[in-house]
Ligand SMILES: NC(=O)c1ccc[n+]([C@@H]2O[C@H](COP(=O)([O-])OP(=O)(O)OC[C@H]3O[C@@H](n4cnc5c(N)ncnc54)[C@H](O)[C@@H]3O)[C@@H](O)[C@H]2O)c1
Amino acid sequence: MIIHSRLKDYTVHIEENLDFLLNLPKENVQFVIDRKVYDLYEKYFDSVPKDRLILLDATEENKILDTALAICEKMTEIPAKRNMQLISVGGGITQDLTGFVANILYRGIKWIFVPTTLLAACDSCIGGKTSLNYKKYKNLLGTFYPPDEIHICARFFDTLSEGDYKSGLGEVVKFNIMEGEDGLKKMENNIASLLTREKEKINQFVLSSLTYKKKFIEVDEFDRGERIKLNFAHTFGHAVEVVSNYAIPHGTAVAMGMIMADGLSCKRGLLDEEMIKRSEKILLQIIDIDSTVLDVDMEHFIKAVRKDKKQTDSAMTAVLRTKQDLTIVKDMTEEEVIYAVQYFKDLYQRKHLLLRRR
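Output the structure for the chain only; the required form is predicted in complex with the ligand.
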């Protein structure tokens, strides 16, 4: 797959097995690898010289400017400035940090990214966004700088924790639900195989997710118009992340955000109940959370919605589903936010009551 970007065209390769790692360039290269991934897949990196290897603790606390600068400093030791490359292997945290470094070092160097989480593979690896946290602000600093090459191999997902795997599924389900009836049907037919991590299915859905996202980023690379629709479920999702203190991973928060957004769509008469029930049935299979995380003061939640980067003025904005498409509503009220959260809580509670009765 080729992604056209105003910065550079870049390619996505789907790899059958991990042997491609052995063929990655080694000359004038700095590897930055998620420490957990390195420990699990060390034998594939045997031939990387130790002085060309940085291991990264993939935590939000580490996704900061200081870490980026430390990588830059280490890279000044490589003599060939013009031909140097960065190869990063890891999830979204590794991607955000190394993309930022590749962009600012010598005003941009070549960069290869190997996503090792489902979330990074099906979504964040394309689109070119890089983000760092600053003080208490998540993703406050950032640029646009896509990699030159992306190599995706579903074998990496075998070792993901259940929580991180299901978080990735959150974004997969989001792309399909956004597509409408056809996407929803595809999800209904395949969610069981995805939950058991069937490689062929994963590859199929990673590709269809990226194909769907590609349409938006190619027409609105810098997120000024049409791309905002990809923010479906994220206004609520980001607020869930904030009030849970980031204990809920991104894709899971997005899955919860979808239920909230759809609850609101239904209330506004934008979407049929039948369609919503079908999506909820899928979404509830990938959401496993401590239900007390939403027992927060709603003022705190609303404040988090208002702080979302996509909000532009005092009225609240959200992307909602309609029968045919998606719509951007710019007049979401506080009562509606409270309604949507309560809608999710009631539904989630009912799921647990049912499970307990079995």
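Mind giving me the form predicted on its own, seeing as the form predicted in complex with the ligand was just shown?
What comes next is one chain alone, with no partners or other molecules.
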């Protein structure tokens, strides 16, 4: 797959096994690898010079400017300067940090990204966004700078925890729900296979997710119009991450955000209840959280919503589903935010009551 960008066209490769790692460039290259990934797959990186290897503790707390600048400092030791390459291996946090570095160092260097989480592979690896957290708020600093090459291999997903894997499914489900009736049917027919990590289905849905996203990012690369619709559920999802101190991973928070957004769509009369219930049946299969995590001061939640980078003024903005498409509402009230959060909490508690009765 080729992604067209005004910055540079770039390619996505689907790899059948991990041997491709052995053929990555080694000269004038800085590797930045998630420490957990390196520990699991160390044999594939034996030939990487130790002085050209940075092991990254990929946590939200480290997704900050200081970490990016530390990587820049290390890379200035490479004599090649603008001919150098950066190769990063890891999930979305690794991608955000290294993409930011690749953009700002020497005004842009070549960058190869290997996503090792389903979340990064099905969504964030394309589109060029790099985002850093600032003062505990999500993704307030960032640039647009895509990799030159992306290599996706579903073998990496075998070692993901159940929580991290289901987090990735959150974005897969999001793209299909956004697609409407056809996407929802595909999800209903295949969620069981995806939950058991069938490689063929994973590759199929990674490609379909990227193909769906590609349509938005190629017409609105810099997020000024149509691409904003891809933020469906993210206004709520990012707030969930903040109030949970990032204990809830991104894709899971987005899945929760979809339920909250749909609850608000129903309240506004934008979406049929039958469509919402079908979506919720799928989403509840991939959400597994401590039900007390949202027992927080709603002022804190609303403050996090207001800090979301998509907000344009004092009114609150969100992307909601309608019967035909998606719409950007710019008049969401605090009362509606409270309603949406309570809607999710009530639904999730009913789910656990039913499980206990069984």
